[in-house]
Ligand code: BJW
Amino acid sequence: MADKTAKSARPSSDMTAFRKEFAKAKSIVILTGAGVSAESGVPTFRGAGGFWRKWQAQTLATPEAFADNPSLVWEFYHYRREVMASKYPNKAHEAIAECERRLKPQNRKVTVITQNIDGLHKRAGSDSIIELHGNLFKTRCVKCKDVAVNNDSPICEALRDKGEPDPSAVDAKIPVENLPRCKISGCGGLLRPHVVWFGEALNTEVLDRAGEELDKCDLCLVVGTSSVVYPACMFAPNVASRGITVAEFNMEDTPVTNEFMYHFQGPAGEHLPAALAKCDTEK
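In the form predicted alone, the chain whose sequence appeared above, alone:
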């Protein structure tokens, strides 16, 4: 545990010092955001440049948009699913997954709590993953509420070759009966992406699991997240307030950078492999 009273105004970038703390940690939580996936070329759909056709994601990723035009919303999410077919986990994802596998036989735990919905942590090999905002490759039935993994490409025949992001593209206007449907016998309800949309609350069970891991962690890493989205923005500061070491890996400072013990500026794919590599004290 770090001594908060010894913390300077600016977080340290001393990798050797961080590594000494990493070597002692028994329960490590890694909080990840869009910046990790951006290094794999995944569009973030945040900020002024985050448009699909003429819409920003915030206008499509809502329950109201889905109720009003499920065809358009499914085009958007079908496009995002298909984009992921050409994207792969990067060195940061791989370093996290390798660290989890390596530490498990030592009775040391690594838990990923991610705001990302792209599934890249799982594809990299991580097992202990808490997905705060859901997953692009899961669906939820609006009728029976069944949640299922769905990696079909396309997710339904009517969406094949649809979802072109060009602003001049014509909306497919797919009849609702031809959109993805529930496969549970006797249901057949309309499916929606199993993601948390704007205006929706995070799943309480998921939040509880995240809270449990944060409460017992003795080291926390913040990787590729701007720390502005509630409630995730409070996770690391709350951990730091208990005197637990928090290390931030980001391209730039965030509003809470100075609350942490360490800050490593630059691509996570460059810093994380060194930060999480095998220590001399490991067997």
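In place of the form predicted alone, output the structure of the form predicted in complex with the named molecule.
Since only the chain itself is given, any partners or molecules it might have are not part of what comes next.
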């Protein structure tokens, strides 16, 4: 184990030392955020890429924005759904999925807990995935609460060719009756993206499943998240406070970097394949 006694000491970037701990770990949690998909060309939430038209993504990811202007919020999510057709899992997603597959016959578990809604972990072949903030390709009826998978493109006729991200684009101002509607017989309620917006509680079952995996893990990787959004930002620091090794993979420091044993600075697509590659001790 790397030498990191004081909580505020700098984490180690010794990959050889990390690999020794990885070789022994039996229950690994990989907590991911928008940065894991950045190399696939999916914009992150904060920072320069986090704008759509003139709005910061955070401004539109709220129940208030949807209540105020469902057409605008649907344009934003429609754009993000359509964009995903030309985006593919990158080396980081693939390294995580390959690691889960390889470790399974060794009775070693890898669980992805992701804040992302883009579905790229699944597309890379990861199986054990907990989606904390929902999924771009699921809808929820505001009236009957039905949750459904929806891969339609466009999701409704009125959104066809809408959602242009350019700041000069004109809002489509789609009447609410022409926005995506529930197909359950006799309902017809307005659909919303099945995602967790600011101020909304995370699904209790999802939170419980994440809590179980975090409680029993003996190694935790935290990849491409700014670690500022509650409750996910507390997960890895809580694991570290149990004395479990946590390794952060990020382009930069985060507010919790110094709580961890390891910090690997740089693109996840570069460091994760090296971190999760087959060890000499594996059969």
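None of these values were measured; they are calculated from a predicted model. Residue numbers count along the first chain shown, from 1. We call the rigid core whatever largest set of C-alpha positions still superposes within 1.5 Å between the two forms.
Colleague: Once both forms sit on the same rigid core, is the C-alpha displacement of residue 103 at or above 2 Å between these two forms?
Modeller: No; that C-alpha moves by less than 2 Å between these two forms.
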